[in-house]
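The data below hold one chain only, encoded as structure tokens and taken in the form predicted alone.
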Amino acid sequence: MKNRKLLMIPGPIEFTPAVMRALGMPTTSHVAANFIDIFGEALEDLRKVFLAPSGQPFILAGSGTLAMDMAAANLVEPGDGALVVNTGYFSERFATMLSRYGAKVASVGTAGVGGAPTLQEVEAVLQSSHPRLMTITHVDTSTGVATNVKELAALGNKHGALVIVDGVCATGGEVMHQDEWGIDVALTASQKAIGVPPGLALLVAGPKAMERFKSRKTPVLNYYADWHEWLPIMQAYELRKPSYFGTPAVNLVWALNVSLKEILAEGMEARFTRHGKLSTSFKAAVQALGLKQVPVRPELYATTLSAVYYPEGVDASMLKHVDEAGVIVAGGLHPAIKTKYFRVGHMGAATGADILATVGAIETGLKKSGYKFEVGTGIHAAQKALNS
């Protein structure tokens, strides 16, 4: 009898058995020959997953917030203009970070939760403020809003802004071609679509970002995140040489090496397609059940998660019933609507069977909460989408 619940939150997610076995290996020295080799492989494979053959990868012990902080610390100098494309809580967090390092931050967003600025609105601010860098949240975990990264990056390049993409809830699941799209920095964390337990900050910096970093005139104000310290370490590991600045998360790097190889074995385009199918299936169930999503337009729906409003008469107590039915989903995060919605992650190792189990548990939660609907409606819609 299975003695655990299905974890369907937007990170941490379910991980493959091979990844978990790697995590449980006896810990080796961070300068052991076999560890140096797998760290070097992980750096090389990170470029392939980000589709950034010209990029410089960084793998650090830390969270996605550290990856964001690293980008801000190394690429901002006091007085620099920065533009934040605001789609939710994590966009606002990036704005705060940039300000801490002395940037003059402008933000472009929409009134209310669940929207995203138009390309025309973003370009208008780029033209008027001429920022040195622009941040884009690919998927804001608080709202389930996905941005048009390809077109936004093109605008940033057109107007001379360094383009930084927060892909914490996107990379490895949402379509992204870092080099082809002109993204100067892409960053993520291990515990979402990359498919590794929490604890690694992952970042790939392109040539323009590295050039900007090397030409800075002031010291990096964050000691732990300083690329001056980490760049020689990453370069040494890739050359299969021992080096040290801070102790890496040895077992997590072993697990990352396994997960990256699983991702590449699936193939990036096939992986993007699979994530799209899972997302379409879950959202078909949401629509069939008469529920509304937080993003205000379908073109803003994220692939890696769904943010769903409770129906009238139902509140967050529904999640207890979903949990009792064997599935864990997440409550709201955005402060403005925190008690009004819930979130479901469908990324990484998630399968069609996981989607059906999750929809079934949500139907149970809705039924026990007094919501009136025909039982099985969501499951049928999800199944139909999976089979289409």
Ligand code: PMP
Contents of the next structure:
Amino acid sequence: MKNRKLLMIPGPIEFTPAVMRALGMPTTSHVAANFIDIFGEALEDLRKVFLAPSGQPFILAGSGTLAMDMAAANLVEPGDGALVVNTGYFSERFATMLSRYGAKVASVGTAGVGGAPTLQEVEAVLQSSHPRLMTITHVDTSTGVATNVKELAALGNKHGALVIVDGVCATGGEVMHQDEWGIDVALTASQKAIGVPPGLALLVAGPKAMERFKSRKTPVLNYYADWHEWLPIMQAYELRKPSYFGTPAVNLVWALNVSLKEILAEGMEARFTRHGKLSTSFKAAVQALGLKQVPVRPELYATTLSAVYYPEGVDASMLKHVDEAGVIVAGGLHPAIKTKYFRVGHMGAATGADILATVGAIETGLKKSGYKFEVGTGIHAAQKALNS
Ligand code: PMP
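Alright, leaving the form predicted alone aside, put up the form predicted in complex with the ligand.
Then the entire complex follows, led off by the chain already shown.
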């Protein structure tokens, strides 16, 4: 019997065998010629995956929170106005971070879990307070809410705010065209739709963000994240020259190089379409089983994950049964509803077969928890959506 379970949480996710093999390679020097090539290629490929030909990529050892911190530390100066489009837990984290660096933060959209502010609400604040930057959480992992990044970024551009997108639970899965949509900074982490075990903070800064950084009048208040240190390093790797500021996570960068090539071989549009299909199929099962999702309107449903309320009479003890049935899904995260819902990630290398296995395990969990439904209803709906 296989001694492993299918990992279907919203990150870390299941990784491909080639990515895992790269992690097991003998570690080389961070200034060895072959590693310099691998790092240089990863930087070039990151631009392609973010669809940001004009962007400056940064790859640092750290988690997604470091990528957020890097954006805040390098682009905020004390007294700057900042607008946070608030859709949940990770938007709140960005607000805290921005104010730590001295920004005057306004937040729009905190009304109720599972909602998102309307474009009109966001524009009203942009118009009245003229913030120097705004942050958007592409997918808030705590609620499964996806924002309309394209339209929000257009509003930020129109009103002169630098647009920063937290794509930690989105980039590489949700549709995102950084350059075309006018996103000044897009950031993510390795362990989600990018498909590499946890440990890398990834960020691509557009020309306007780099200009803003270069015209700073005050020092960057974070030593490790300071682009004054990292920009020359990233530029050197792309020029295939040795350089050093902090030791890169050599094997993770190697694995990133492999994963980015797999992503580009699939093609971004094909990848977006596949993610759409997996999500639609899982959500069809959820609906057929009579379960309610956390996002309050279908147009807010994320593609990379689903956040689902337990039905009446069922609680988080259901997750143990799902686990025993061979699939790991995640519990709640948003403090206001933490014990009332669960989350399933379906991104990266996930397949239709993974969706069916997950729905099957959830059906087992629901049945063992006493929920009344006809076994197979969810699988049937998921299967139908996968084949449509
Ligand atoms: N933003 C979002 C939307 C996330 O989902 C996460 C992680 N779940 C983070 C930021 C923070 O990333 P990390 O846990 O890698 O620091």
